Amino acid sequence: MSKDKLLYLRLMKRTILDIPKLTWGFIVYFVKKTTPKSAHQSLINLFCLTGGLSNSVISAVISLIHRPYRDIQPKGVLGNFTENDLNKINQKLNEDGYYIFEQRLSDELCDQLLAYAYSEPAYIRGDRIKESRKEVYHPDSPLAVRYDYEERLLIENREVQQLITDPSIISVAQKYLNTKPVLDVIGMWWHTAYQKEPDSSAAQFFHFDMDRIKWLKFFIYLTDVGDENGPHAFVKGSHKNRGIPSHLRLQGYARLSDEEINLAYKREKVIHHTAKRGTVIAEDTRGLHKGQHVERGDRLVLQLQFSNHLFGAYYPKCKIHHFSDVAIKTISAYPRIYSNYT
């Protein structure tokens, strides 16, 4: 019997326990608003076994319970969309797993966020980093391969609040998730040319995410990103049910090499997102993806994630304490979207 078949059989045996664990986990979440680690692991195991069919079944139930908002006008930083526009974007997302918007963020907004990133200390990360500490990023002398800004501080930033309450962004997320979305992860980081080889802890090897049941991420480039600046890479179509071959899924939450990806997919399926600053990329990171290793310069990315439910991985809670005038109005109108932060 082949190694893959043995792994598959072991996973099937575990599934006998994973289904009741997942059901129990939802009951615990309903009562305590936290997901047991074992239940989250069962979500991952079932994805690896079914190729995503289990996620689709749960998502269909969530869509019936939390019907989408009907009064959001899809106009904002991504463009002034019609319903037909949203349908075309959604079709592209469902087919390819990603969508690159024609309209970019303004230079003014990029400059404001860039100024924040140059002045605010961030946690340095990397395989070589032995202790967690904050440092201000200096382009001429990076101290790590990655700098991560604290979510609790990002969410107080006026420009970030403008983006998380932007109707065009919310409308695209809601259309894809087919439910009232929940904003649940806000992140911003530098990738630098600190070292010559890719870094596992900085997500520079291919992998899939499985923190939630279904989600959509918006990657916002705040610097120009060329071939040498570590462009975001994505395997086109790998977000679909069984879009990741079983021999890769059966490795679980593993980091995958370029060689493994090139053996499993045609070369034209591996997309590298080089783009001007201000470019916004919506992506379902259930598909295989990574941040390409930075060879020269750096890359600053702001990430917003909208999910259909908060069941899943644990993230430290943080609350919005200071609201802009626009944020107050939007958060009051659409409470489920911001329930993780209010």
Ligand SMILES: O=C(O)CCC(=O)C(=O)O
Second form
Amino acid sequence: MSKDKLLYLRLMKRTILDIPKLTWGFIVYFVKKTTPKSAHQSLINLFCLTGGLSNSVISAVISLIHRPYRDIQPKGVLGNFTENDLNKINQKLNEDGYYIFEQRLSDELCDQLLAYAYSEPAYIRGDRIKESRKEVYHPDSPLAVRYDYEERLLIENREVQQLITDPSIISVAQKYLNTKPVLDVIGMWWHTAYQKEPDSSAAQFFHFDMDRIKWLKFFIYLTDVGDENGPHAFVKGSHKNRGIPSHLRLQGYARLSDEEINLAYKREKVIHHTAKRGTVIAEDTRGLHKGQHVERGDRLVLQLQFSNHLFGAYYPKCKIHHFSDVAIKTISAYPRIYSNYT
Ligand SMILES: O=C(O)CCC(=O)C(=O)O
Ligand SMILES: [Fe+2]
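For comparison with the form predicted alone, would you give the structure of this protein in the form predicted in complex with the ligand?
In what comes next, the whole complex appears, and the chain from above leads the way.
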């Protein structure tokens, strides 16, 4: 019997209990609104075993329970879409696992967010950072490979509130998730040329995410991203059921080397998203991805994630305290989308 098959059988034996654990986890979630850690681990194990079929089955059930909002006009920063446009974008997302929008964010919006990033202290992060603390990012003298802005503060920012309530963004997420989406990650970070080698805690090795059942991430570039500035990389099609070969999946939630990826996929499948600032990329990061190591300069990304359910990984909660006039109507009209923050 091959080594892979043996590993698979061993995993299958271990995962027999994951179905009841996951079911129990949903019952606990329903009562307490938090996911037991072991149930989240079962979600990951079942993903590794089934190649994603387990996520698809649960997602189909969620789609039946929370039907999509019907009155959102898909017009906003990504473009003024028709239903036909949305269907085409969704088709590309399903096929490739990512979509790069033609329309970019305005210079004004990028400048405002950039000004915030240059003035607000952010948590420095990296394999070499033993104790994280907040520092203002100075491009000439980076102190770490990564600077993370606090979600609790980002969410009060006017431009961020504009983006999280933007109908074109919400519509794309809702179409892909085929349910009322829930916004559950708002992040912004620099990757810098602080060190010569890729950093594992800055997500610079290939991996899949598995914090939720199904989700869509929007990567918003706020600086020009060329080959040397650490473009986001994605393996085209790897988000599909069994899109990750079993010998990679069976390693679990692991960081994978470029060699492993190059052996498993044709060269043209590994896409590096180089793009001008203001570019928005929607991506299903269930597929294999990473932030390429920065060789020169830096890269500032704002990220929004919409999921089909909050079941999954634990994140400390934060609430919106001040609603800008641009956001308040949308936030009260679509409560499920903002339920993680209200
Ligand atoms: O910084 C990047 O491009 C990768 C980040 C990442 O892995 C993620 O957001 O899930
Ligand atoms: Fe990731």
